[in-house]
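To begin, one chain is listed below as structure tokens, in the form predicted alone.
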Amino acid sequence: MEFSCEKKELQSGVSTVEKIVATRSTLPIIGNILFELSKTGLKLSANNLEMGIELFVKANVSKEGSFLLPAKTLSGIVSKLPDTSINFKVGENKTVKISYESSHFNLHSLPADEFPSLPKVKDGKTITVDAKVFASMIKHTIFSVSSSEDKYVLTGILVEFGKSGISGDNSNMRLVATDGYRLAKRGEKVVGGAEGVSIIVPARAMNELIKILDLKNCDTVKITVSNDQVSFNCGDVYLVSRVIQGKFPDYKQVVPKKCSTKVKINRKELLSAAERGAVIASGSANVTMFEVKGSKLHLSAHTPDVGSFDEGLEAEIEGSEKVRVSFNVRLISDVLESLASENVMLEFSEGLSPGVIRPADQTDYLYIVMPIRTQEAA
């Protein structure tokens, strides 16, 4: 077996499938990379058991066949070596030599036919999205799930196809996620969406989809549903995960129905301001008091033995002139800093009723936010 590469082309394909492989495991044969040698090219996949990995890498094969290498001393390597062309041959002792210019490694390699073979999800439905959207919609919910196994099925991403139920809501997909604290909604409207379809897909599936979306000049990605597992093929790179399986919250019986007061201001003004409100509310629990004021949207913070903080910002009120509500400003900033928008719309209503934001000029994203009792507000 043998072939060589770029050794640019073999770092992007390494470490894209090295953040899949399982750094503890039982099976410690998961640790490893599979490499592929065929006529087609170099295949490299990686395999935790929960979500699987394939992509295909530009390489000129000698000699085909497959072998195993360890994940985290090959990455090693590859990072350190040269940018060069890199050459891989196997031995008959099983061991490879990875030679460039005049210098190699030695790595002991395993047998392929130990290695777990990737599930491909059959039988299913199929969704092609465009990949910029779905990247996006992605973006723009993912910091919303929650990070506690013990609410496992808020650890991922629900994902629904058909009719969104809400009056206004004219998507036929959607992404939401939400930790219980607060919940973010994006929907699109998508050609051919598979009526009905809704799992929960794992954050951490997400995350590694937006790496490769970012990195792969992909026009579509292709998504393929079954009972328990779900797959994306972006260009050459195709990735599988098991989905979450568990009831989703209702989250339409927490969309507020009405508000009193609406607010519409700039985002970047917004952000800046409870990032320097975060500086002293952080002593308190992140605490930070939303406050209508005339045509103001005031913002303060105040932290026992640390000292307080006030800023006012101009904005546009709509309704009522007397509302103060507190957040957590750690969760008004994660929505803050994932929209691209230059103007969000606050709704507020008095009491202890969720806040919403969204960009103002855009129709099918949502962000609700549960606000926190405090003296002020009782």
Second form
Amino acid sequence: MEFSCEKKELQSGVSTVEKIVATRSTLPIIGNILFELSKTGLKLSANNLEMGIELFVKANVSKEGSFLLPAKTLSGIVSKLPDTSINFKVGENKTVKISYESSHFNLHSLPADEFPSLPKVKDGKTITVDAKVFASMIKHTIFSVSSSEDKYVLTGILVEFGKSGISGDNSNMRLVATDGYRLAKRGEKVVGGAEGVSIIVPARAMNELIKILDLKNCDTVKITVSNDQVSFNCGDVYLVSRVIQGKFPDYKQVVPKKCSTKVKINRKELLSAAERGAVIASGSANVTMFEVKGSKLHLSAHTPDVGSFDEGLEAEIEGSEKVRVSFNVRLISDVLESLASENVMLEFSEGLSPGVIRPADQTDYLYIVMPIRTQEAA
Amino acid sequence: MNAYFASVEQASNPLLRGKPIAVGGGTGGKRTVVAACSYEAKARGVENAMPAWEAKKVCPDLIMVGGDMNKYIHTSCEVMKILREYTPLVEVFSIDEAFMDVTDTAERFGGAVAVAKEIKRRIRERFRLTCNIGVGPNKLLAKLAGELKKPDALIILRTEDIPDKIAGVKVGKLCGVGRKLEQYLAEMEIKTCGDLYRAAREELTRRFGAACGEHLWRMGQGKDESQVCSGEVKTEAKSMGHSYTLPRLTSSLDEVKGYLLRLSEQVGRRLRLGKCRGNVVHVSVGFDQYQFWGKQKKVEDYLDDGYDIYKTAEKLIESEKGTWRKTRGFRFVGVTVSSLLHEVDQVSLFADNEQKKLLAKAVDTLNDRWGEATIERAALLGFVLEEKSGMVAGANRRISNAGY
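What would you give as the form predicted in complex with the partner chain, now that the form predicted alone is on the page?
Let us now look at the entire complex, which starts with that chain.
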């Protein structure tokens, strides 16, 4: 078995599949990367039993075959190699000789036959979506997932096809993420579709997918969904993940139907103010008061023994001009950071009703954030 | 105060005077530890925090007395009232310790030493209790002076006594130098107050950081600018926890978990009473031979529900129990919630969580009105905490406020 390829190509491939590799597993074999050499080129795969990936790397294969190399050692070597052509050759005793210029490494390899093969999603429904649109849908929602294993179903993003039934929502594909305190929903109109399909994709898989989509620069991504697995094909990368089993909470119930005040405000200005407020608020659970006073939106925070913060921002106010609600300012800056629009709409009501944030020029995005009950509000 | 709990018991019961006694939890049973012991018992080798059975072994005629927190708190309040007759600046440091700032008032009573002598006399005459009083130019030296010789001593440390008079005193005697810090200092060959006096400022700041190193250096020089804070110091709780020594060794982890659930519910109840929540849960388990295991975990949500606290603690136990060495049994369990937020409650998006809060509130209301455990989890019925005496926590506040 022998092949050669450029270091850059190899590094890009290895670093992408390496992220899937389970480093601390009771099954040591999944700490390896699978090399498969065929006439079509070099295929790299990793599988951590939760998710798997395979991708092609441009290479000149002179002798076909397959072998395993330990991911950690391999990526360590590849990242340090000089920018030149690298040759891999499996010799006797299954030692892989990695040679470049006039130097070489010898690495012990393992036979490929024990490596768990990547599941192919069978009998699934397939839909093809624009890669850039899908990447932006993930970015608009992924920050809202829960990181707590106690809230297992919330550690993934709900991917839902078909009409939502919410008035004014014309999308037929939606991504929804929530950690129980805030919820991000992004809809899109896609052609074709898998009407009625709804799955929860682990955030980790989505995270890897965004990186791949950004890196590979492909036009479309093909999503194949079955009951327990989902796969994403983009270009020559194949990513497969199990789906989270369980019932995603009924997000439609929590979409507020009315609000007392609408505030249209510059997103960047609000984000900067929120970040300034966070400096003070971080000492007291990020509690920041949002208050409409006349034609301004005021943000204020205070932490005993540290200090206080107050900033008034020009805004277009519609509805009641007297509203005060406290939020965790991090939950607000998270969404402002992920959006790209010039202005955002904030919708508040007095008391402990949820706040809503959406881009001023986009109707398919919705972010709901619950307020904080403070001594004052109670 | 000297051997405070034990002395109060001896003062209130003539039959105990002059005898080796130890105050323990509840009724003073076998599984309890010595919370305080009389000087007669100390002379026979009994030490504080010694398990009762061990204390009985070293001193067979030791009399175990069940602790009575109300008595100690009441006596403490009365003592503090006496102190306040000499200055309004009295800082209650613990149930049996207080700082007094008599800078402006001592003259009236004939000077600080005269005040100290009079207080000692009044406490002895009224309560039959002895105490140590240290007199110094600041809190650090006064506290150190009070520790130098026990019992019933009056020691004066002046600025000019530094370092000679305390050169041989162990650094661990300084208020603020705990066991760990003492160990770190020992690694730098700083074992006595004299060593600390000579230690280079730069070396201390390099080893312990600018703030802590500088503080240590100042301590070495006998300097302390902290003020005596009278009245209730409004510090918010940083953590809340409960622990329990089981009435007998058990090999059943389920039994330990039962008590853990009970303790978790108590912590949850206290968190809710204090209107706070925490997102770090620490659980500890004690084995036979006095071995301990403890671990903590930070969780995403801020908790004040007993069952949520229990689940986090139980998961820690389940994931770590494989690392425990073989044990004959468990004898102790404790759970603490820290990283507390006060008066802040992030409202949930979904109704089930808010309903859980309402349920806890309803249960609290019932228990407030009709007494603890009027309504509680059925799972807790088999796990009654025996021999648990009143809590010391909260006593400070009562003592601080006494006399106002």
